[in-house]
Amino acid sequence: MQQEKWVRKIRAGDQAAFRQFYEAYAGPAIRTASAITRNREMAKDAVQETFIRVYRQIGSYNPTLPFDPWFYRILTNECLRLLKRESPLSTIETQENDPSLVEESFDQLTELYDIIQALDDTHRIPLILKYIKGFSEKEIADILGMNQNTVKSRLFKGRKRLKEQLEATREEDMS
């Protein structure tokens, strides 16, 4: 597995391996962070800080466990830290209509993406990790530091709210 080689080499101080790792993970990381934060600049900051933390903390990574959940836990925590830093009273710049935030896979799913982005963080982040990043419920529980049953509950409620919003949007379109 490529991640294992990168981790081993990065631990040994190989900067070329870290560069390769960065090039492989930066794009997906920025898309995930953009989806979580709803803010391209905040996402860039989160990704930058994530790579710094990964470089500094690579020694604490347990190579017997999958790498991606460890990486995305750091990324998600960094996104949540930046979101928390932005107080609810300050204006959060939303860039929902910024085409740079939309992945190719979202080209035909803009409406769905917009509805997902409108969900509250409690339900939106697990949905993004499950259906966009493809993590299992166990991995999401590890990433978010919560019980797997809580993740299942949030996914269930998130899907329910998503369905309700989609139905409401379709009814508006038909009228």
Contents of the next structure:
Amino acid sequence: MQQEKWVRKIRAGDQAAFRQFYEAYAGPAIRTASAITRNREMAKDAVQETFIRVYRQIGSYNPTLPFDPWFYRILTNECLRLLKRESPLSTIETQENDPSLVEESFDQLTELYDIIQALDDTHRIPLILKYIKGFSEKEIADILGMNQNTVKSRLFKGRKRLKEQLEATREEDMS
Amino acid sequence: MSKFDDRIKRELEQHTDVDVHELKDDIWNEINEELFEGSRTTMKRKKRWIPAILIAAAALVLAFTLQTDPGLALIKGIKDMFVPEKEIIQSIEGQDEPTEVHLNEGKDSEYIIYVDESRYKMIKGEDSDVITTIEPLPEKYPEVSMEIKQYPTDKPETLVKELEEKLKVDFPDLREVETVSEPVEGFWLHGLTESTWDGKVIDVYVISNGKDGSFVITENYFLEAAEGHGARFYHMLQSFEIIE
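Could you present the same protein in the form predicted together with the partner chain, rather than the form predicted alone shown above?
The complete assembly is shown below, putting the previous chain first.
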């Protein structure tokens, strides 16, 4: 498998292999970081730091486990760290169970992307990981350090809220 | 995938598309600068050069003064050049963790290694030294240890073949031997008994002792602890330096 070869070569310090790996992984990593941070500069910093860490710390990756969840755990943690630094209150933990904070922000939103981005981090980040990279519930649970059933329930609730909001918007347009 | 799923995916892709185009090359340039051409690389090299220079100086001094009392005092002095404790940043499960590590001398003062003494202790044995958890783990957990042993008359190339044959018995999925430059420069053998949480993992590094012999470093841990104990052993081993 190509990815295993890259990991082996990067471990041995092969710069060309690292460049190939970057070309393959940068696109989805940038999309994920942009969607999570909602900020281009922050996304840039998060992706940059993630690749640097991967290069330097590839030795701490266990080759018997899937690589992508390891990579995206670093990326997601880095995005959350930067978000936390920017706004200490907007972390995935602090917004949990506080939907009232986000209800208001749904007002006037018409585009699905904006509605996704108005979700609380608890539901928004699992959705981003699922739809940008196509991760399974188990992989998302590994990345976010959560129970698989929690992820399942958050994905379900997230999609439900998106649908409800889209329908509400449509009804407003019809009236 | 339902139409709704497709729509979410499409929306996310469309709205982040421009960032991919605009940022990809910029990010690579920064990474390239940082890792391969920039200041951090220089610092890393410098850091690794310091012990190398000290060791070279130590070798010269030893060559002239080994048999004398002042000579023996000098040996102690050389070891004193390594700071007794320092803080390192280690990445555990993708998160940076500042850790205080303490200088430990190996058997007969043949090497030094910095040990995270908040979690591990070094036990000096007759033939080898073992770094293991301060408190023994409960019985259900497989062994967690890092053994460092010197083979003064066996070259790494010979030892690695013998070890490979031996390890294949307990680790049928033993991977092919690799040459690595991190955490130490030498040969690396990696095996796993099974893919369950308590599957035994073994990492063996075989490196030259700088003469006609080798050091063999054997790490034992289990699959679930790969990014915990496994990563911590990796970071400790990065500080390993042969004194003679």
